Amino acid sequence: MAKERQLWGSRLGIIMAVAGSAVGLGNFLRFPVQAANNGGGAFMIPYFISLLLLGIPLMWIEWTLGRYGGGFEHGSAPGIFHSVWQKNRFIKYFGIIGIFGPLIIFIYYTYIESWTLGYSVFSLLNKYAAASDKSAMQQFLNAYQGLEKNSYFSNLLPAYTFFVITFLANITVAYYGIKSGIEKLCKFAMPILLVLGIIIMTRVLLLGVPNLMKPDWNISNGMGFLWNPDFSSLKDAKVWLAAAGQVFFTLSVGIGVILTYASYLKKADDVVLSGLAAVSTNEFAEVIIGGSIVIPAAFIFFGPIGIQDVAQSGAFNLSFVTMPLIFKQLLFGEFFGFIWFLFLFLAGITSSVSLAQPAIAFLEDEFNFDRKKAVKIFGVATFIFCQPAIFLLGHGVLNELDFWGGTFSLVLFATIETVLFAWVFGMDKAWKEIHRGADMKIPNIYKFIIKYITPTFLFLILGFWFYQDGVPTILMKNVSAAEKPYVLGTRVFILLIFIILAVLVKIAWRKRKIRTYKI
């Protein structure tokens, strides 16, 4: 007997979960990095094209898509997929990408989020007190990623412990389902989480002047570093190229996540007004949040020259090594510093249980099995596989996941579904079934930019990224010797996964039913 399919409670519990799933780490530690080494402001130029002619069209495509899979009873991607094109036996293996690039995220963002925990329990405890400059910093980072042994941590048992918890936190979270569990967190984590935002930026926007004798070390200069746009840049492919990235990561396009929250709306549910909605909670904490509190704070602290080694330091240190510096130098910065990276975790987590659903739903859906028992198959699958991206960080293991996983799969899936939907399922049937229930009117130059800018857009990307990297990506041309045992390990790591995914979709169709479309 087929059970009964999960559903949102109320709109505002899918905008919730959806904004809760693009609004991340990458929206506070990865965009100003990006912005800063990108042009400044000249990169928000690109970076607002890439979002109406790609960001905005494939978040429409993937709540319609997945809208109409989840009438089909199917709420993961080669379900979705095999919906929209029915009579190609095929195209459901090419949707294992959209179970696949979550899973690979999910294995080592959750261990990245664990660290954003345990520092916030190390702020309230003064735990990196003694850490004054930016290589004690980091040597504290360091020893508690288990990369080095030194005074501060001996092993890597504190950063497993805060993992572990972390873990079960989204496990909980998973097993309470859709509506009591997913639709619960992001109702109540999104509005703390904006209000801690504005409260870091608040901070940050009312520094003064720390140096007395450098002045020009103040908020309105470190804001002109972020903003001031090098026009010349926009004359540069990768900056184009990082835009898009961008993009990708900010809004979750790509991944299969919404596919799958879609899947639990109902037939007349709007999704042109809820995804605009989930889009633009994103961006105000993307660029208002994001863009005024990291690389400005930065700035003040350790001025116009020291800025340039910040900005190119990487995400991780940024919010591991120089924030926790500048809290330390600021009144009740013990405080401050718990809620900045109570607010990541509370990013973080968002994020994570929603990458967590696509497998979850795929073994719901397609093996008929209840949600307690798909998520502990999920929770155990996944606690084995996140051990490498923990014990190996420091080989280059994480890297790979996060390209192949978070990078690479993102671009593919969308040029694969982008097509699906504008040529295979018809981009006038498209334009219908995107209105079903709708409370507004798409403005029809995007039917033309769905059907030809987005997928020529995403092939220019794939192409670009082939012409200039990746060959020696493939071959590993920029990896040591002593590392390439290690990446072509989690290489082969990655492709175990792949392939098992494909034997199990293939077992799937083999027990499967035909589905009719709900009502």
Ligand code: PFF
Given for the second form:
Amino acid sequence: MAKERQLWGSRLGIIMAVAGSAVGLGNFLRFPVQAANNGGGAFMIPYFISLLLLGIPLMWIEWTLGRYGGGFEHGSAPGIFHSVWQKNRFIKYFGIIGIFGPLIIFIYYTYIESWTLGYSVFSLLNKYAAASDKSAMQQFLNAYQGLEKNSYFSNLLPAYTFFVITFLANITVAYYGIKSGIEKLCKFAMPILLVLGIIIMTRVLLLGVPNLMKPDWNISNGMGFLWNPDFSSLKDAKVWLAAAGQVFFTLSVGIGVILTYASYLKKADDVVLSGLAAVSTNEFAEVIIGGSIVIPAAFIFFGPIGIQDVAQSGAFNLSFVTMPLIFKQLLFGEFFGFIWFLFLFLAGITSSVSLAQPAIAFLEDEFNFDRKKAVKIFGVATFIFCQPAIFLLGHGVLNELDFWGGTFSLVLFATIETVLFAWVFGMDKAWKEIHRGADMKIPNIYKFIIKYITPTFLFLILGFWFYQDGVPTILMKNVSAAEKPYVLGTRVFILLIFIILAVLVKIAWRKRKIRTYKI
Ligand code: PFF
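Alongside the form predicted on its own that was just displayed, please also present the structure of the form predicted in complex with the named molecule.
Below: every chain and molecule of the assembly, starting with the one above.
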């Protein structure tokens, strides 16, 4: 008997789920660091241009293609692409990237997410109280991650325990499905997350001048450090690439997860306004909340010189080294530390559950497994896949996974789906499909943008990025000799995952019957 396809329970539910996927660690850690290192306020020019020309169009494209593919009972990119271009035998293989990318990101994202859970508990228990300066806090983090042994932690057991809890939490949500799992989680977690974010932001804005000898180390100069524009940076292609990359990553577009979420819509559900509502929620969380926490706070405590180091040392150090040091100096610091890491955890879990969904939908829709069986298979496979990211963390594995899953796949997949939508599906048909059941009309200029500007912009980015970052990374230019075997090993491992997925697509299509569009 054919099983009923799952559906979202409410419109608010899917908006919260998509916003939940979008609002993640990227908003609060990655964004401020990218902005500070790429021209400050000037970064917002390429950022907003990318949002208008890439981010918002891709959001609409994915909602529309996903809903369309759902009508053929396909919830992952191979089937969705095939529904759009039925005569093409190869297009389904391009769709593999839309399962592969999220799977690879899931492998390392859940591990990082588990650190936030661990640190929220450590904050409450005052576990890092003895680490009183940057190097001590760094040692605490290194020991937790198993990179060194010291008096804070002598093994990976605590990190592994928090990982298992986080992993099981993700699998449990997936097990309950779209409406009773993901939708419930996001409807509950998103409002809490926004409130926690606003509490922390307010606390940072009220920091005043903690060091009376240094009156310049204040919030307005902290904001200035992040937002004062350096317009000369706009001449650098790297800044444009960073902005476009951030827009993709933060909106969760160009990777396949929104396609899957949208496949559980009904055919006449609005996508225009709902997609825009999810984008707006994400941008509020990113620019307003994300832009007002880590960098200004670090400036106030470390000053104009110290912040340079902090910003360059990357998003993880900022979150797990700098922020705990700051909280330690505040009244009720344990409480604020707890809130900060819980906030990050909620942001993380609402994103990671979306990363799991394309692979699960693929197993359900193409192999006709019931959801519980699909989730079990997914759980066992990804639990094994996560191990290298945990045990070989210090050897460049995580960067390599991020490169292939979180950067390369993203730009490539975004380009493919845009061309498919605007040129194969055809802009006239596409325009009608976007507006089916829509609560708002998209300005006509977007017809032109989606057909010409978005793909051109994407090809340019793909080309520049490949030349600037892709070739040196592929040739392992910045990898030390000691790390090379691990990086190569990671590549073999990733390639194997890709091949397995390709074989599964082949098997699934051999067995399948032609599907018709269900209303
Ligand atoms: N958008 C998430 C963040 O900003 O952290 C990360 C992410 C989630 C990227 C889901 C891609 C994705 F499919």
